[in-house]
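For reference, the chain that follows is the form predicted on its own, supplied as structure tokens.
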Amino acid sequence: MRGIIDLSVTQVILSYIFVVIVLFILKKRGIKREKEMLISSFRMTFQLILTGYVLVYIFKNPNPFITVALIIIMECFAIYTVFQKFKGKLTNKLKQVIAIAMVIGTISCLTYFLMIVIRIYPWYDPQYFIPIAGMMIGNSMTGISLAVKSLLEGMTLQKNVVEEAMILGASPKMATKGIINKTFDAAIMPTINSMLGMGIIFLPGMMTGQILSGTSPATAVNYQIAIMLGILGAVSLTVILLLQFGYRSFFNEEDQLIQ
């Protein structure tokens, strides 16, 4: 099987030339998002340049200190996103459940997948560690990112619904149970639906990249299944920490519906 064709500089200039095709489709159409569009490609670019550089070294140099501070970043900066994508429409009781199911839901899924299923050695294998890491973290924080919208507009549209339920009597749990789970549904469908098409309709980037990299199909099949469970794991346990937890932060300690 041959070998990964490296890319020089000027093949890697040459795939821009799909940036000017948008650039062009979207000045014809009178569609204003080219200054979106110029600075988008140029922070992928430079993120993408900077990361492969602190990566070349952090593989190189494997150090537990630095993998451990490096998924803290990462949670933080996933968290934080989540934050300022709902910025002034959540409660601090909220916000604090967000981050702890972030935190719980991930961490021990990837110590799971990492320590249990791959076994690696040693555990703080950057080479492993950090792009798996990065995968769960990031869908989970897509997946606690709709769970945070459909919660939102669940109990903003359905409120009514909700009084009714407890002035006959049900606790707050069962009156936003139907919310939590539609807000549940919602969260999970994307990945559900990826792994409903993929191998089929499109190969994943994780075995695409193994691939190109000269990985037998059947290890990277092995590696993509593996993960793409994993991710599952993940973004479940963390959006089901969320609602059997934030729920709560939108009543006071008198079990009232906070107005």
Given for the second form:
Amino acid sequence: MRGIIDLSVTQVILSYIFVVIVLFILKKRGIKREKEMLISSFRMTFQLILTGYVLVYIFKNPNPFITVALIIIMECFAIYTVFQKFKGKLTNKLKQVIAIAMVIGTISCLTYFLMIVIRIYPWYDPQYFIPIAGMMIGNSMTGISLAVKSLLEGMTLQKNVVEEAMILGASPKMATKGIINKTFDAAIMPTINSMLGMGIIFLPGMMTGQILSGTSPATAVNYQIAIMLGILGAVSLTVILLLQFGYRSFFNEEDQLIQ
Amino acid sequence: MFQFKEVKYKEILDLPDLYINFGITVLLGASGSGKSTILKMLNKMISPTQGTILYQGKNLKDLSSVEHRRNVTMLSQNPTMFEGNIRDNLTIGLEFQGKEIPDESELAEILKQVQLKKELSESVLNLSGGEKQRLALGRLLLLDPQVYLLDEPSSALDDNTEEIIIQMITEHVKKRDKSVIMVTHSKNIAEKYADEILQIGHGRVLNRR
Ligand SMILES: Nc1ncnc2c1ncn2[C@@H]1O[C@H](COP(=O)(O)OP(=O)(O)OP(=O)(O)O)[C@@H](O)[C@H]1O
Ligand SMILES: [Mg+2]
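Would you generate the structure of this protein in the form predicted in complex with its partner chain, following the form predicted on its own above?
And the full complex, kicking off with our chain again.
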């Protein structure tokens, strides 16, 4: 197998030609998106370079505290992102449920995946721990966002149905069953669809990255399969936890809809 | 049966002392006077912001809301239909309460009772307001609670159908020793069927007969 072609800074800068070409076209067409395009390109570059330095340091100095601290930061960031997205629409109770579902859902899947599937040593090995945690937390965050959106929509649009069900003697759980099922579908469908298309319609990013950096495709494929199933598990578990406890946040202790 | 003690609901209701007895009680009153709000408190869809309501001597606060709504069940002013056909909508309450679903002929009999000339398999999407109301009444009859809370059960019906429906309900509950608390705008209905009439105005009981 050939060695890896290391990408130099000049080479990276060369790829900025794409941006220049796109900017030129935008200008000619009069599409006013140059600013966004430039800012996002620079931000992406800056953020990744920074992350690169951080990761280089952490990989060189593996330390359980740093690994754990990074996971906590990732979790907080993910939860905060969901809160921001639904600013003003979440009750404190629902926020609590979101945070707990996120943490328990991802950490339990992550632990199983790293300790029993991949069996990393030492347990805090950042080279495995951090990227895999990132993928699980990131995908769960997307899943939870979709779930919260669908749940809020359902509880607003279908309020009458929920109320009528309760009038007829349904428990809050029965009354929200339809909404809950739809919400689970909405949250999990993107993950399922991406699994269906994988390898045929597109090559997943992680696998592509591994192959480009010299890993044999066979190993990369095995990793990809395992991580995809891990992601499916983490997303499902977070969303199930959210729904299991989240629907209650719309009711008070007397099983009445909170206005 | 129901006893109100110093009950207030927001700025809407002020009921310092109110009894509602077994039998057939009718609430009369102008639009916006608080009739629907009273019914919603009786089945614990909402709770008073002040004071207590007793049901057969027990504080409503201490009763399980879901259980209570199975004993004291409301026909809402604008009943909502569920996905599915007429049969699904008739039986959904029984399903919620884990009760046995009667067979086809019994369900068809209920439709006849509420004067609905439709097939069980028909969709509910095209039903008129009055038809929906009667379908909802049908599913309430199937549940057969201890207390029927009826919020203008005949508001969308012609005089003739109204008479038949109210007559049927009152007979049904009397035969089975149940109670009805009914909101209506029809003085005529009130005089004819009520054991007791409560005149409601601005969230208070103005008068009782
Ligand atoms: N949840 C609520 N919060 C605040 N105000 C409410 C609420 N529900 C009802 N109201 C107001 O309380 C008053 C009484 O409403 P209610 O529905 O009980 O009247 P009603 O007597 O049933 O009238 P109608 O004959 O038109 O059905 C109305 O002014 C209504 O706008
Ligand atoms: Mg009303």
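Residue numbers count along the first chain shown, from 1. Keep in mind it's a predicted model, so treat the numbers as computed, not measured. Take the two forms, find the largest set of C-alpha atoms that superpose within 1.5 Å, and that set is the rigid core.
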- Query: Is there a C-alpha shift of 2 Å or more at Lys35 between the two forms once the rigid core is superposed?
  - Reply: yes
